[in-house]
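Only one chain is shown below, in structure tokens, and it's the form predicted alone.
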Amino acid sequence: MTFEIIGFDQVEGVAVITLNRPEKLNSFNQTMAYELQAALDHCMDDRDVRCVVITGAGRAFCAGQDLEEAIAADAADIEEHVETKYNPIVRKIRAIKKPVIAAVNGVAAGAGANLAYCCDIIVAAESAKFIQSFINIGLIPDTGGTYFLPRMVGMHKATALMMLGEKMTAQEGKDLGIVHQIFPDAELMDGVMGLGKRMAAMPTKGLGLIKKAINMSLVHDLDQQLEVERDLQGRAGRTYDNAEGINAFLEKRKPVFKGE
């Protein structure tokens, strides 16, 4: 696939996405967020894609919005654009049935920082920071913000980031339990190439399962997530992978997944 802003590359089943405005820190301009979306909808159709991979162009990973577009916009268009541009982005990585891994390779700001928050597994260079730098300019965290760090960290420890708009390093962030991994910045590209090199060559539904899983523990009591899980481990129990999975087990042999 190809795109006037946004890089797209496929290797061994990872697609990775590349915000390509390094002039601009990759803030968000109209045409990147839509072509965000599409690059989601197609890694979500393609069957080959089985891990998806979201990093930053330059020294870093994502600035939010382009504010210089913004003031262009009339304020009263605030909650169309957070409707269209946005919201789209956190229910499309949320509902692709594959993991979606972001490498935040710099500055995480705003939109940014929350982007990253709702991929499945977070991964930074050293150099990584993150910001809820929106009560700068005296508004609220969207993309999912309020959402998913809350429950990250726990609410006053995001409330505090919120409010104060205080930066976060990626040792913090890992501290936090936010980060998964850290790596120097000249191999943070090498790294999360192994990792999605490593899911892609997993059970990609049984990744799915567990990712739906997740979502809907959120929103759900004990008895209704058990149910869930009793309904999930059915579906995973019926896959091609799980009877290869057992059947390498018994001949002690390394399982080759398919993705089915």
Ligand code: LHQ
Given for the second form:
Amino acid sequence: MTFEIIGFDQVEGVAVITLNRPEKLNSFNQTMAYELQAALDHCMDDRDVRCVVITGAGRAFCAGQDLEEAIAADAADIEEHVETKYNPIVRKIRAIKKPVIAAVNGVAAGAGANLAYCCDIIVAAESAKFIQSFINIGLIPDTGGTYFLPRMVGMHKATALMMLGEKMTAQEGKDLGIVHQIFPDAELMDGVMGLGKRMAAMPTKGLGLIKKAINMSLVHDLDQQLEVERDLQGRAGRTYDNAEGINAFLEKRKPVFKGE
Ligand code: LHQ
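Given the form predicted alone, state the structure of the form predicted in complex with this ligand.
Whole complex next, starting from this chain.
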């Protein structure tokens, strides 16, 4: 797939989407938002893609909305802008039945931070920073931030991050449980590709069902969630990869998962 702005590569089952407006710190203009949506649709549909990595070109991950484009736009259309540019990205990332990894290579601000937060696993370069910068321009967090962040770090920490709009380091993010792993800056892409290829060789259907169960757990009580686990375990237990995993264990060999 080729795009005007974003980069898109497929390597050994891993699709790598690179936000690529480095001179604007990969901030979202309209084209980049729609291209990211199209790339996510492709990842959703292509059976050869078994893991997705989202990263940024240059020194930033993503600085949120391109504010030059925002100031030129009609303020009356903000709701439409959020609904057509950002909300579909969050919905698609949560709906893809495959792991989506954010490889945060530098600053992630505004919608850029929340793009990372709606991914399944976040890895970061040592120098990466996360900022709920919305309030610094009088806005509230969007792109799922007010949904995910309180669930990730608790109400009061989320409120402080959102209200104060201060920079959070990768290490602080790791201490809070947001960042799974930190790599030296120069080793981030090798590190995330190692993780991505490992996940692309795992039981993809099972990973997708874990993701579905987690999505549902965010709004369910225990009884509802126990029913979800029963039903999804039934689906996981009828996959090729479940049989392969059990057979490989009993035959004392390494499993070869097909993602089916
Ligand atoms: C930028 C941007 C940027 C354009 C850096 N746009 N050029 C939803 C609904 C409707 C409307 C609005 O938005 C939303 C969702 C949102 O995402 S709202 C939040 C939008 N994002 C921000 O407010 C972040 C603005 N950027 C910053 O605070 C800083 O640039 C950060 C902290 C990200 C990085 O700081 P520095 O490392 O000091 O870099 P810098 O500020 O010097 O930026 C480098 C260049 O990138 C600079 O251009 P220049 O031509 O002077 O080199 C900036 O103007 C440009 N840039 N962010 N969002």
